[in-house]
Amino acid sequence: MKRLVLMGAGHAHLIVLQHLRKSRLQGVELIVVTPSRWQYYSGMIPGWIAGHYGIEQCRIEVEPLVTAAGGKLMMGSVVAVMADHNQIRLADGQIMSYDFLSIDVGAKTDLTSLTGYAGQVISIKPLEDFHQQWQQFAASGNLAEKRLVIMGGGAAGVELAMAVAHAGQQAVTGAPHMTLITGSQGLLPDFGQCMRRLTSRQLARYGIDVVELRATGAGQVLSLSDGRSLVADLVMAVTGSVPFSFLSDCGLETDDSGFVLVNARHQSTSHPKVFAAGDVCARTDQALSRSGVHAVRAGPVLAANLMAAMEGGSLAAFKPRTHTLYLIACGDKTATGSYGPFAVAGKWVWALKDRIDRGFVSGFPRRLEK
């Protein structure tokens, strides 16, 4: 019997498991290894902070889905991949062999710029830790008296800033003083001018200071590239992604940053029995932004390729769309949206985002099937 190991329960693997519910693998042992019983859906976390969702609405329970797909869930963290030997090692020392391996473990927040910072920092990844740490900070005292700095001017940083601002406005105590540091690339660098303009207006409406400079941490102070300094009660890091350290010596070919190199079929360029999707990988044929949108859309192709690989069939390429619909929540049940160069804003955009997000999470089983 062949063994397929899904390492991690990221968005792409959730879609793979959905497909395996419908097309059970014959003669294959399916094992999913993940450190948490939950997979948090990143698209809804800002809505949770803003008070629009309970946390149970923003996460998917992994075990019911694994069971429905005919697999076995193993709780644990992978600390090593020995690709040359078709094995992985877990934190408890257990070594597991595989015939085929698929990696979807995400990535860590890049905290390089905060290496020398001694103040309180919480990072957006992993989301389960972020959930707990934000709860603790929010309950630690009067938020209106806090100075909050969000580092990262991409979509995630912008959404978090507006979610916190809205939550503060709804609270008796009020919102914290907030600064969004985008870096020298500016606000929403991967989006068009119209989207940046619409989102900038929303940030200004909340009174969020936007600083388009680089910042580094030293002691209790954040130093800006123009020589100014900031003092914060909390820094929320949304500063891009770096791969997990164990990937650096796993035997798999990686790019210069350490992400697993894959071809258009999301198959390792050095080890054909290994596949990867989501933030953990980099494609050789084209650059893909590390977005949940791409991970979800890659899921069906990854599922088909894993089944084909175990049966000796041909593999298909995942072809991302030229333009992708992006929706950014603005805290107060409004949103901005972009598709290529076009951008819109309003309550109806939030309604669309809310329907898409709720539909995604509700599409997974929530209890063990008997």
Ligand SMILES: Cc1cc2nc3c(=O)[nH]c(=O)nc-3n(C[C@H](O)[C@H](O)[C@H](O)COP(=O)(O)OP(=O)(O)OC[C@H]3O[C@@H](n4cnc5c(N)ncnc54)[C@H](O)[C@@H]3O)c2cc1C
The other form holds:
Amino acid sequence: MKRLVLMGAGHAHLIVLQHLRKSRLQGVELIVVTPSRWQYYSGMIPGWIAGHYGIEQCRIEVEPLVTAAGGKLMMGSVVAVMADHNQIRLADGQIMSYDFLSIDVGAKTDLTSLTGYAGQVISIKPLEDFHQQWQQFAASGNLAEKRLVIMGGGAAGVELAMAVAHAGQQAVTGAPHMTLITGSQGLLPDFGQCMRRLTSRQLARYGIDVVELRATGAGQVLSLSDGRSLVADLVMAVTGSVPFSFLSDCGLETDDSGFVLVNARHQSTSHPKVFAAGDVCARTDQALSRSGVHAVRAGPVLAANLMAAMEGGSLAAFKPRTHTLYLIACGDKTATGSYGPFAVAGKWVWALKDRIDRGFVSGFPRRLEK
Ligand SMILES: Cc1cc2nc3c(=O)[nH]c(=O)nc-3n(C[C@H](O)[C@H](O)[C@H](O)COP(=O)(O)OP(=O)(O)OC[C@H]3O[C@@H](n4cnc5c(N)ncnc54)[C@H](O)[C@@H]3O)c2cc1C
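Return the form predicted in complex with the named molecule of this protein as a structure block, the form predicted on its own having already been given.
What follows is the entire complex, opening with the chain shown before.
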């Protein structure tokens, strides 16, 4: 019997498991290794902070899905991949062999600029830790007296800033004083001008200070690249992604940053029995932005390729669309959206986002909370 190990229950693997649920693998032992009982759906986390969702609406329980796909769930973190030996090692020391391995562990928050910072920081990834830490901070006293700095001017940082501001406006205590530090690239560097303009209007409505400078942590303060410094009660780090360090010496070919290199079929360029999708990988044929949309869309092709690889069939390429619809929640049940150079804003954009997000999460088998 061949063994297929899915490492991480990230967005692409959720889709793989949905496919394996429908077409069960014959003669294959399926094992899913993940450290958390839940896979958090990042797109709804700002809505949870804003008070529109309960946390159980924003996460998918992994075990029912694995069971439905005929697999076995193993709770744990992979700390090493020995690709030359077809093995992985878990944090508890257990070594597991595989015939085929698929990696979808995402990436971690890049905390380089905060290395010298001694104040309180919570990073957005992993989301399961962020969820707990934000809850503790939000319950830790009068928010209106706190200074919150959100570092990161990408879509996630912007959404989180507006979610916190909206939640604060609804609370008796009021919102914290908020600064969004975008870095020298400015607000939403991966988006068109129209989307940037629409979204910055929304930020202005909340009175969020947007600082388009680089910041580095130094002791108890954040030093800005123009020489000023900022003091914060909490820094929320949404500063982009870096790969997990254990991937750098796992035998797999990686790019200069340490992301697993894959071809268009999402197969490792150095080890054909290893596949990777989502934020953990870098494609050799084209640069793909690290987003949930790409991870989810790669899922069906990854599922087909894993099945074909085990049966000796031919593999297909995942062809990402040229433009993708991105929707940014603006806290108060409005949203901005962009598709290529076009951008829109309004309540209907939120309604669309809400429908897509709820639809995604509710598509997975559920079990009642224990
Ligand atoms: C607030 C926020 C909002 C976002 N909104 C959007 C959006 O609207 N649209 C969009 O396209 N993108 C969005 N993104 C980006 C999106 O979250 C990521 O690109 C997406 O999660 C990547 O999916 P993934 O499958 O690569 O990894 P993840 O979703 O990060 O999943 C990785 C999984 O691997 C597990 N894992 C981690 N380490 C290990 C290990 N060592 N061993 C085993 N398992 C492990 C984790 O527990 C997790 O279950 C958002 C991000 C944030 C932070």
